[in-house]
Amino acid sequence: MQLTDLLGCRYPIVQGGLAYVGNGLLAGAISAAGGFGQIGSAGRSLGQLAQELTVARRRANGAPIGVNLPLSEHADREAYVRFIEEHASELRAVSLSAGNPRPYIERLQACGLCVMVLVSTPDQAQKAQSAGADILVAEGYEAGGHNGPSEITTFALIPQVARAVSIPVVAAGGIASGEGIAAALSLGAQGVQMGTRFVATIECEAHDAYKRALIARGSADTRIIERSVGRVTRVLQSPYVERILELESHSPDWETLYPYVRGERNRLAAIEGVTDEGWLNCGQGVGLIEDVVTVEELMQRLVKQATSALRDAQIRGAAFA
């Protein structure tokens, strides 16, 4: 089956679980412009992340909506699973993350879930789809937040993971325009998974520095921290995550780093715009954000370009008839 038709949108663009500001309104608004908006679990309490339900179905207006759930962000998962299988009736689809999906897949499955799991490897991506999950969604190194530690880019990535399955592959990873979706579909993938771009929308809750600070950069202006630790995490430059790389230098211990990168100093930098105190998810697609805008706006856009991309390639792949 398509992604579309699994996830009842109308256009492959699904909205990453963005930690902190994947907040309702925004998945709303996402949903209602044709994709597939995701509430971010991550950072909210189960009375937050109903209320952001709430405000979500009402702004999809009747779209479908999803929810992620990254597994190793909560300690009490068990809840969160719970609150999923009991807000089944109002959600399409929940992706997993960040942790081991396989006890997981049926029990959301047999609520009437479309479940979606994150890999960054084609060996993660047979194991997933073995343990039964229904669309994958591959995420390159060049992703913001948290990526797999086998650092493998998103243009070598999405073909190997095509070609090493059978259920519809999502793109993820440094993907920020419709050009970015073209290049997506014509790898092997049924569609892309954007954080970085939605986060620069309206509807998005993140403070007006976050915004800002996207527009100001580019590419180039990203940082990998936590690697000391075993973890990869894609962060915006600023000289708050330089001297969290310059404490890295000296191979800390997690106890030591800890309070640099717990995300409250995420949730710090990204709702209150404490930017010198917390650091910011970005991918490396930030180069190519040069506004805010609405979501109906940036739906459209992506659309107008990905078409006009795909119709371009068709032209220039004449040359090998």
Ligand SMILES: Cc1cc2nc3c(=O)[nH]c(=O)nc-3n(C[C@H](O)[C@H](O)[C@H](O)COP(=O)(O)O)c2cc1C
Given for the second form:
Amino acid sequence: MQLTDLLGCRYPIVQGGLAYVGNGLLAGAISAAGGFGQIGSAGRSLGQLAQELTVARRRANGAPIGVNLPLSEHADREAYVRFIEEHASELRAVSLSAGNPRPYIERLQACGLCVMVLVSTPDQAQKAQSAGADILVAEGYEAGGHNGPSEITTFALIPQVARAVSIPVVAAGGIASGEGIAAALSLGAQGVQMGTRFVATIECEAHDAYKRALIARGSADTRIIERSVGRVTRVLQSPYVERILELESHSPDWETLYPYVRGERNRLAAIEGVTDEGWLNCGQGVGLIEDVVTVEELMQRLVKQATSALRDAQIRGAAFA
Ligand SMILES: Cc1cc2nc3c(=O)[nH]c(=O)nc-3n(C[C@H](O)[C@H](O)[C@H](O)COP(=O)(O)O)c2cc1C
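Could you please show the structure of the form predicted in complex with the ligand, as a counterpart to the form predicted alone just displayed?
Zooming out: every chain and molecule, the one shown earlier first.
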């Protein structure tokens, strides 16, 4: 089955789960514009998630929506899984990331949900397929937020994952324009998942300081934090992030590092705009962000750019005909 049939959307453009800033209005607007929007559950209580789901459904106006569940982010993971089961009739899909999806795939499918699993190596992709996933989101090292420890870039990852599995593959990491979408399709993906680009939209609840920073900064302005504790998190460079990196250069234990990197520090910067006291997730595609626009305008632009990039590539590739 094709990706767009599984997700019930017109364009194969998925909005990734966005911790703190993946609000219902954003998800609903993306689905209403023909993509597939997902509410981020990271950083939200179950009550907040329920509220965002209501907002998303109203804004989506009948178009299908999803929820992202980063498994390791929730201490009370079971409660979030039950929430999704209880609200399954209001959702089309759930995406599972940051943890072992195997125990949850069949359970969520039994409620009629399509299950997407985030992977970052071809090996993980095969395992997720054999565990029963419907769709794989293969995310490369360019991506904003938590990355896989193997640090494989999108360009190298997607063709390998596409060869390794038979279910639809969605490419993520560094895609912020229609040219990137066209490239992902050429690499063997059926669609794309984007995160950083969707933050710079009117509907996203991120603070204006975050959106302005995404316009001002370039692709060389991201950093990886948390490597000292075996994690790979791509964030926007800032004096606060340099303080984290300085601390990490002394190989701190988790208890020492945690107060600087915990989710609350992300929320402070991303939602309240206190960027000297917190950090912002950001992918390398940030260099392509030039404005803050409505989701509708961005989606139309992406579709137009992808269409002409695919046509231009065909012309340039005439020698291979
Ligand atoms: C602000 C932000 C928050 C994110 N939070 C999550 C999350 O909670 N769960 C998740 O699976 N991925 C999360 N990601 C990753 C995205 O879902 C997506 O895969 C990634 O952003 C794609 O790369 P890009 O940023 O280059 O577009 C986050 C990314 C960003 C930029």
